[in-house]
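The chain below stands alone, shown as structure tokens; this is the form predicted on its own.
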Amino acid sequence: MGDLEKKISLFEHVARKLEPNEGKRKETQDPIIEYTNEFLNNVNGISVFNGINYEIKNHFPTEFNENSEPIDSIIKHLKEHVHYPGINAASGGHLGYIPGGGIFAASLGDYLADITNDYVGVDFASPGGVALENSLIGWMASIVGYPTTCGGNLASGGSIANLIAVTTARESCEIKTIAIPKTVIYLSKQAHHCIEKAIRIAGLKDCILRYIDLNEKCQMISEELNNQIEKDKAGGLFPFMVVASAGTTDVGAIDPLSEIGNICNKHNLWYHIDAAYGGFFLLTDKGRKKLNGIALSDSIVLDPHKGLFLPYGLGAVLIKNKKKMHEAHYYNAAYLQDFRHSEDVQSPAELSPELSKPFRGLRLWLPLKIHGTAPFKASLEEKLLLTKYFVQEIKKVDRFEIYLEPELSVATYRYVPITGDANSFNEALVKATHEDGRVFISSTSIGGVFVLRLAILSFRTHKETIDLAIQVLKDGVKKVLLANHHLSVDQC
């Protein structure tokens, strides 16, 4: 064996361990899933909140050893510095931000798709798995009301599928680099701030922006717009787009879809509506009565990690004009010309800037194959009547109001105390609750009012929860209170 063979073979030998046998395997796996079989046996008995330690950083140095360490301190490690501080976003008590899921069948949708390695940027490399997203994109189609030849994509969340759609739209209506500074678009102060960072990133930084005034429900108003579209065109700008939102993050606002959609037709404006948390309310009685008009829409986007309760990770974008999509995406590299293209099938690859994806697809395929759409249904409609549920009991409780009356799953509430500033008070409510840790809530602010939130979408958030967050409200009451000195140990 010359030396370039033994080099080879003495490289190859310790390359192999990459490479475990079944048996390597067990070992590995076995630790790893009755962890996770323990950590999901008593998810909701686990804080929802466990503070922030800055320091944590010094337990990941930037150095890794050289050879393997036991699985058992790999998981330790994991345990205390990863899943045990900050929010425990697998809990049904995650009630502050918009909460992702993690339903156990995309977590074996994921293991699948890493194991199997199918690429599916392109129908050549994987025709089946692209297959099997375009069917999603179909389905999701179908709930919006898009034709079922729309483009589409599955991205990595709603910031990367907003960002699909305002390139889209910037290509399909030819905005020019010398005409940007006269190009108008219009959008709200509730719109998600995804939106403009996506104008950023398409090179629409120096367009005009336009924020509609708001109505008392936080909503566009939409003769505000139309007014402003034909004063704009009165002054010789190029109204471009409009970008309305099915469910603000904020709080939930739901703009005037079916008028703002009119008001786009009227004009000729590229007409986008940012879906991501409330666009899979549709699969509801109440949301496809507050969603009317939406189908109206050139472009959409839903996040089924929200909607469908998929762990993070899977936004969708869907255009109803495929050819524009494919055109502000589509690439070609001498690399690639072995590609075979079918002008019936659209590759993820050429609807989107992504070339190396994973197969997102099969996290949220797998789980509509193993439990059908039924249960997902069920679980939208509870999230509506559990925030139903909410409003009527907060308003049972002294000295709570409801902000916002909510329009999907997100209700907006404060606490209005006899003496003092209201604001200060709830901001040092939120932080009692925080301390406490059995659920978590978040706030906002509101035309300079200090408002606490509670979103409700994890497919864990049952009654009890709101129960229990309700009484996490009191508890936290009586905190701030005492520590105000405004009430006594015996009045609590």
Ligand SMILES: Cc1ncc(COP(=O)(O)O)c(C=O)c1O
Second form
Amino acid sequence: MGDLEKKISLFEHVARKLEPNEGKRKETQDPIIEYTNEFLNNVNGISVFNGINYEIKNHFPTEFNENSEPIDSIIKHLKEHVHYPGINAASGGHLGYIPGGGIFAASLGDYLADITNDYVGVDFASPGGVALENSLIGWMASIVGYPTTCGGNLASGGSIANLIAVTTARESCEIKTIAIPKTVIYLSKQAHHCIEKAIRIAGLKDCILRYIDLNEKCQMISEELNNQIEKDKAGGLFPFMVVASAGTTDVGAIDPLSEIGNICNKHNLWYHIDAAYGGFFLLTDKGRKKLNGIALSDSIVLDPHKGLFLPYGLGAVLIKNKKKMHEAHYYNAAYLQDFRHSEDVQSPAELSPELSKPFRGLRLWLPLKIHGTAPFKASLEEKLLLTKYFVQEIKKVDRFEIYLEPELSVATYRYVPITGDANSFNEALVKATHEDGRVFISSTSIGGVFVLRLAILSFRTHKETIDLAIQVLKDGVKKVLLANHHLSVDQC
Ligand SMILES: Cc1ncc(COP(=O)(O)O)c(C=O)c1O
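So that was the form predicted on its own. Now I'd like the form predicted together with this ligand, please.
Then the entire complex follows, led off by the chain already shown.
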């Protein structure tokens, strides 16, 4: 063997550790499977919030050993320093913000996709993978009421999906740099902050942003929108796009989707709907009624990692006019010249900023195949009813009031103390529930009022979780009252 061959062989010997044989694979697979089983068996038993320790970074040095570490100690490290601290987002007791999911079948989809590593950015590399993803886009289009031939992309989440929609709108309406200062975008203060972020990233931050007034249900007032557009037109401005919400993160408000659609149509504006949270409630009877008019939009975002209970990492954008989406994102390069394209298939890389992308479709397709759609629909119906149940039960607890009647599955409420400032009381109450940790709730501020939220979207949230949440709130009230010296221990 010559020098070169000897060197190659030396490196090959070590490099081949990256390709363990079946026996070696099992040495790491088995403990991980065992740990994930233990995690799932106890997922609702572990406290949902375990506080934040900023020293945790010390357990994650920026250097790695040259040699391997035992899998058991790696798992122990993850358990103690990653999976335990902070919010246990996989628990049904996660009732804060907008909870994600984590259905098991999706993890198998990810596992499969990572093993086979199909390259689904382009049709040429994985015609089946692209067809599979496009079938999901078509399915979502039919749920929304878009033509199944619409454009779409499976992105990493709602923020990127919204960015793709805003970029498409910009290109479609030919917003040139010179026109930006006179171009107007209409939205509301309830829009998720990722919309403004998308506007900025898409180079539209110097557009005029008009925040349309909200009614008492935190919905955009459509007459105000119409009046503002007419005023802007008369003033020589260029109304461009309206962004409506189909379920706001804050309070779950749904803008008047039909009315806004008609206004956009009348004035020829791009109509985008952020349905990242609320969109999949279209699979329920109540949701379909509440979201009437959604199909009038030009683009829409729905998050399967919210409404279809997937683990984080999947947001979908649909654009009614696929050609526009293609024009906004298509690119080519000499090194891609061998790709052959079929006429009627557009690859994800032509409809989004990504070229290489994980095979995200499999984490949704596999669960839909394994379970069918029925349990997804049932779980969404259950969430709507659980929200109703929470409202009914919390109203029975002394001094709690509902802030806004929920549209979907976000309840807003607060405790009204006999004396003292309600805002500081509720702030202390949310802290007390965090210290308790059996469930996790979050809060918001609406017009200076500190409001508690209960967002019910985890597939693991059931009636007993809601009963527990109410108990945690009652216990929290006692704790705050005690701390405020309003009650003696006996009275509690
Ligand atoms: C209504 C709405 N839009 C957009 C987003 C952003 O989505 P993501 O966190 O998946 O980027 C969220 C997240 O909660 C949301 O609730």
